[in-house]
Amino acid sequence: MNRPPLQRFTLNDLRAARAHGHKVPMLTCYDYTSAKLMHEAGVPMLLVGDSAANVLLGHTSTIPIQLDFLIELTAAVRRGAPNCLVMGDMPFGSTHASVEQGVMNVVRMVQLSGCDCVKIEVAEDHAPLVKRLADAGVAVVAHLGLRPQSVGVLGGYKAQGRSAAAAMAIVSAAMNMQASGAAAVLLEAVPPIVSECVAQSLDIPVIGCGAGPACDAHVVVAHDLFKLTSSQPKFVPDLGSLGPAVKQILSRYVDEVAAGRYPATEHNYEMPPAERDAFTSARKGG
């Protein structure tokens, strides 16, 4: 399907979408080529998530990925998707030691990648950092609910906010983050009743990742959407699968090379006839 060129999408557009009840699609993205395709397809928001640790590097958690690597990926996505709202993710350990350390690392992310905002998996003690960054003009998206960087404490990749107390804690944390200056909240793996309460309690946009229809925007991991991962979370829509098509192309390439059909004449670079004759003569003379 041909879509009109994507106009520059900003946080103001996300706020306007919330005000008018329009839902905004968002995908994870980790490279220039994919970003260009998503940009051309009209995806307005891209998250360069620490999930790259899983889908790009093969780690079993997001913990090992490094800040410098995420900065490089985010910069590549920025180049590929100039009109998208690009969100850089702050990896494990990059904002935990102190407010000063957090500010320094977030500033590096923004300056070196050109991202529009940063996502931080937050706890209550991140409020001073969020405030300091907001005061400095940095748009922070506060990640609540399932926080993959805290999977050791949470006891696995489990939905959060499933008890009344846990749900109230998420609502309270979201309100605290808004009061601290967060530009938006991202809720991952929480029941719809929780995200609905958060959305009703806040004035800022709420981005959902498996968090129900009340959210203003929705994000899924692109590799899950394409079914390139071994299994997909239940909240990922079933829109097709790239895996079989990619495997078919790879298998055909293997067969073409093995059978000697590739490379063929049409794949070769030829010398001009005079240069070819001169080369042939030089070889014979040698």
Contents of the next structure:
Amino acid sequence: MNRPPLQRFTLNDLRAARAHGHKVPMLTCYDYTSAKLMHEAGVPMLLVGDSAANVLLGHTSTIPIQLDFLIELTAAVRRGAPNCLVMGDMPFGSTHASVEQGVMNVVRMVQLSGCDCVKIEVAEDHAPLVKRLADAGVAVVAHLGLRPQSVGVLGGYKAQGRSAAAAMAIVSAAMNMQASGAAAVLLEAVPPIVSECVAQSLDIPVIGCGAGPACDAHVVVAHDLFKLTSSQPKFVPDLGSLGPAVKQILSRYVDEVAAGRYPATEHNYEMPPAERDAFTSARKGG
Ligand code: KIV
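I would like to compare: after the form predicted alone, may I see the structure of the form predicted together with 3-methyl-2-oxobutanoic acid?
Up next: the whole complex, starting with the chain shown before.
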């Protein structure tokens, strides 16, 4: 489907969407080519998530991914999608040692990648960092609910906020982040009643990832959307599968090379005839 070219999408557009009840689609993205396609398809917001650790690098958790690597990916996405709102992701360990370390690493991410905002998986003690960054003019998205970097303490990749007390804790953490200056909240894997309460309690936009319909924007991992991963979380919509089409092209390529049909004449770079003749006689020692 042809869509009009995407106008520059900013945090103000996300705020306006929230005010008007318009829902905003968002996808993860990790490279220039996909960013260009997503930009052309009209996806207004892209998250260069640390889920790159899983879908690009094959790790079983997001813990091993390095800040420098994520900065490179984020800069590539920025180049591919100049009008999208590009969200950089702060990886495990990059904001935990101190406020100073967090500020320094976020400044590197913003300066070197050109992202519009940064996402941080937050605990309560991130409030001073969020405030320092907000005072410095950095838009921070506070990631709550399932925080994959905390898989050790959460005891696995499980939905969060499923008891009344846990739900209240998420609502109060979200309010704390807003009070500290967060520009938006991202809620991952929480029941709809929890995101609804967060959305009603806050003035800032709420981005959901498996968090029900009340959220203002919805993000899923692109590799899950395309069904390139071996299994997908239940909240990923079923919109088709790229896997079979890609496999078909790959197996045809294998057949073409094995059968000697590729490369054919039309794939060759030729020499000008005079150079070809000169080369042929040189080879013969003439
Ligand atoms: O890294 C990521 O892709 C994320 C989303 C799942 C929200 O944090």
